[in-house]
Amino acid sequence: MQNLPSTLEVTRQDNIVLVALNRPEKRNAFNDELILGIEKIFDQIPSGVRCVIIHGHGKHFSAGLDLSELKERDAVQGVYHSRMWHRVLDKVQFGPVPVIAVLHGAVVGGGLELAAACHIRVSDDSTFYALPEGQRGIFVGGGASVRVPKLIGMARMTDMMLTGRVYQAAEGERIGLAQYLVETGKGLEKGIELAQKIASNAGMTNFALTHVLPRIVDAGQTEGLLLESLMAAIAQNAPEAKQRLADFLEGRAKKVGE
């Protein structure tokens, strides 16, 4: 991958590419260095990649967007710097591949919005989470109030930004901020467990899940159901599909459980 900073250390295993986010100084804090970075790099993920795993370097994933950076914006500026910020992330949840975050630290403001942009979180022991634009005298840009709410609720979200709560690693995975809790640094291994698996899907079947299944979600019944019936009818229509049905009618699938 070309041009990138220094601020993002990208490294590839087989059909997995690694992100790591690289300014521990700064508690991975984002800068718009960082965040376009990203950028480049969901623009540019190479062909035979089937997973992407964004961990931070450091003691923590990200401290959220680093302040400095808000300079004097008036409203205008700061509706367009929203905006790259959604234009970022939404590459990030409807790109090419599916995305696993792995967390430790803080996981806070715009940290968390890139997080929920991620299609599986694992967090160890060490996580924690918050959105203090609230105590701030701010409001949160980079997609949360679309994206958090659906992890935890609105009412969850709403507390969090009025009274500053910090949910610590247990609670978080118990509400859903992160489907997988394991021990302190032990969250790199359990991300590439799961890229594995992921990376051994059919190709239909991950797109179905990372494009679709949201917009099932965000719509009507009727019309979530119609969107069901022609995704289901295109993913049994695949030649992958039919040989894997094929190779478990015969024996020669695993049965779940086993």
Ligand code: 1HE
The other form holds:
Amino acid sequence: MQNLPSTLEVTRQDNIVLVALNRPEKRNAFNDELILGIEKIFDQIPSGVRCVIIHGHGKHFSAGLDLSELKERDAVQGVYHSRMWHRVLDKVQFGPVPVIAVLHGAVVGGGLELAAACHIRVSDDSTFYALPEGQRGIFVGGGASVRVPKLIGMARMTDMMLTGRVYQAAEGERIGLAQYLVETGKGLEKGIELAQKIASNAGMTNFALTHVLPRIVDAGQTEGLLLESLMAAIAQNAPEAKQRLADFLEGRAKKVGE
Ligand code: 1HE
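And the form predicted in complex with this ligand, for comparison with the form predicted on its own?
Below: every chain and molecule of the assembly, starting with the one above.
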């Protein structure tokens, strides 16, 4: 991939792309170069790639926004800056393939906003979550007010910001900040195992889950149910689905749980 900053490291394993946040000396805090680098990656995912994993080098996933870049910004610049984050994280959420965030250490502020834009979050025992914007006298600007309540509910997000509450790994997984919790240091292994499963799905299934399901959730019931019927009909009509159904009926496919 071209024109990436040294604060991002991209490697490929078969049909999986691994993106490492590589600014450990600043706890993977996001300056503009880093967040725009993520946009560049999602603008040039090679065809043949079926899943992306985002993880962090060093002790922490990410300390969020680089606060040293914040102090001189006026209100208009602030709006554009927040909209830039929205644009980038929309590319993560609605990009060409499902994205797994492998979390450890601090997952705070903008780090949690990036994680919330991913489709699966794998945490380890060292993970902790916070939205310190409340304590810094600012507000979230990278999409947390839309995405985080969908994971944990508005009341919990309000509490995190009003009181500075920090959720540790086990509680974070219990309330929905991550879908998986593994031993410290085992997150990437788990992430790769999940990515391989995702990569083996029919493309239409992954598209339905990443592009259509979130729109159904945001729609009213009437429109949502109609969208579901349309998506179901398109998915079952795909040749790959017909093949997979035949494989099951003729005893060639795995049973549930195998
Ligand atoms: C930073 C940042 C940062 C670390 N911006 N430089 N985010 C926060 O409010 C979180 C602030 N960070 C922390 O609370 C801690 O750094 C951590 C708990 C994440 C990690 O602690 P630790 O002891 O491992 O590291 P450290 O010693 O605090 O930090 C190491 C260096 O990284 C140090 O710089 P140095 O030059 O003195 O070595 C820190 O200043 C620097 N550093 N975090 C800038 N965030 C789209 S809107 C999103 C809004 C937000 O994300 S607000 C939340 C901001």
